[in-house]
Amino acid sequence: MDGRKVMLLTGASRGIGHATVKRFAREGWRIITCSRQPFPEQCPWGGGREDHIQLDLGDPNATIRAIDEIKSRLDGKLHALVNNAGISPKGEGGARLNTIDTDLRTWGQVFHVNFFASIVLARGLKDELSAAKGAVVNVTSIAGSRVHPFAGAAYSTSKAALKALTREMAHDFGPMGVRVNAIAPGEIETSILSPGTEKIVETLPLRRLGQPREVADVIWFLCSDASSYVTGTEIEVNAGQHV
């Protein structure tokens, strides 16, 4: 019987997800990853291939079907669920998609990945989370609370909805002993960044981009015993971008 704690992480193949895998692996956790990509060969964590599930969270039927496969890989307990997957479609030439330009089907796809998948997975795995007195972390965004020059309207509103969902889930999952929190990253040095971000960085109190590992450390805090009385909150990881 494997005695390690277990985390399920969506959007694992790069950026914040990749850094989070490395952070939890360093603590000796077993990590089950879900992403649209097949298992990335260059990833440096052991046991990754057997614990990777290729899944398009934009397909609600596929997400619902995946619950049984995930359950089959658990020993009845899930200590952490990190809903990190997110998509932010762009228009022609990388243009920002606003409320007027975004096709309804694009809205739907963004909300399936960024919002609905989070509750589908948490609800489907609530018994395993409860058995472990586990934690859920929803990854929101600075764009969830203000108009952002690059993030589109569908992305931004999906992240705002995910923040509200965090509150609702904390209320509903709390009696099971499961904590639910969110983190809202600002300008983090990942492939999702748009050209022009350096102009935003000049206005930040800390005057620099964040590193994925700095976000992973906050996710680790929210899944560890150090935050055992913290639930229903959103921690901003943004160098003071909101001040």
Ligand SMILES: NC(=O)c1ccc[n+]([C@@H]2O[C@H](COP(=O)([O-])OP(=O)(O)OC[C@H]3O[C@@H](n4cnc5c(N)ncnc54)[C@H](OP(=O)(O)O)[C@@H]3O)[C@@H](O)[C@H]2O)c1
Second form
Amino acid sequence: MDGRKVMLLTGASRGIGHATVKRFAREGWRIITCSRQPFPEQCPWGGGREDHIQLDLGDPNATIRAIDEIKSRLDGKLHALVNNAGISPKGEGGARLNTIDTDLRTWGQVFHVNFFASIVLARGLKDELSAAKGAVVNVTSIAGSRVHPFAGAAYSTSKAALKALTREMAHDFGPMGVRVNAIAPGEIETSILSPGTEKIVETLPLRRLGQPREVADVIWFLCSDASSYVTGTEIEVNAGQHV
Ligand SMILES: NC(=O)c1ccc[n+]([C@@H]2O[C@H](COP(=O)([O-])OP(=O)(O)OC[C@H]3O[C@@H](n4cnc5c(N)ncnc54)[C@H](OP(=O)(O)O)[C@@H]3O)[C@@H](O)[C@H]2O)c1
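For comparison with the form predicted alone, kindly provide the form predicted in complex with the named molecule.
All chains and molecules follow, beginning with the one already shown.
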């Protein structure tokens, strides 16, 4: 093992996760990634292939089993856990799934990936996080605090729950020296966006989409010493969409 700080990042293959890998790699961190697909050949980074764990976070048993595998790759310390993987299923033709027509199985799947995986990983790795006085960042969403025209009800309620989980975890992990925060992106240019987002963007105070690297910078802040007295909060990264 080397002296680099270590981060575990879920959903690193695209979008915000991918930008986060680049940000932390630039700072000299080692990044252990997990997502459903094998290591992305089109965007390799040093040591990335060996540090990738193929895992479906929608399968709770597989997520629990993966804890031992992750521990075996750590030197007893985990400096950051970033729960970024998320899914936002749509209905036919991209329709928004509301509270009336979202079937329970879909709802459950969304909660496993977007919500339960975060606490399974965090508590499974609490000793390593505590040993490093590490930080947890949960990636929530603006949809967690208001009805959104494209994000469905399962997605939105999972993100609201993840925000509440952030508060609960900050309370429980704080005495171990572990900080727990959330970031709530607005409209960020990734594959998760729906057609029609340009109409929303016209109404934002800053009048533009966000770039994944602008979200990665805030994740970096929350994992760095610059935020050493910040815990239990959610930072909105949304061009003022909430005002
Ligand atoms: N883009 C936005 O405007 C926006 C706004 C608000 C919040 N967010 C949140 O930001 C986070 C990242 O979003 P993004 O836009 O970057 O999404 P994205 O481009 O769709 O990427 C999602 C990532 O999650 C992984 N993932 C999905 N299902 C998984 C599963 N079952 N198990 C393991 N990994 C899984 C994917 O990798 P695999 O396909 O390899 O599994 C991928 O790396 C999400 O939590 C999202 O809800 C995004």
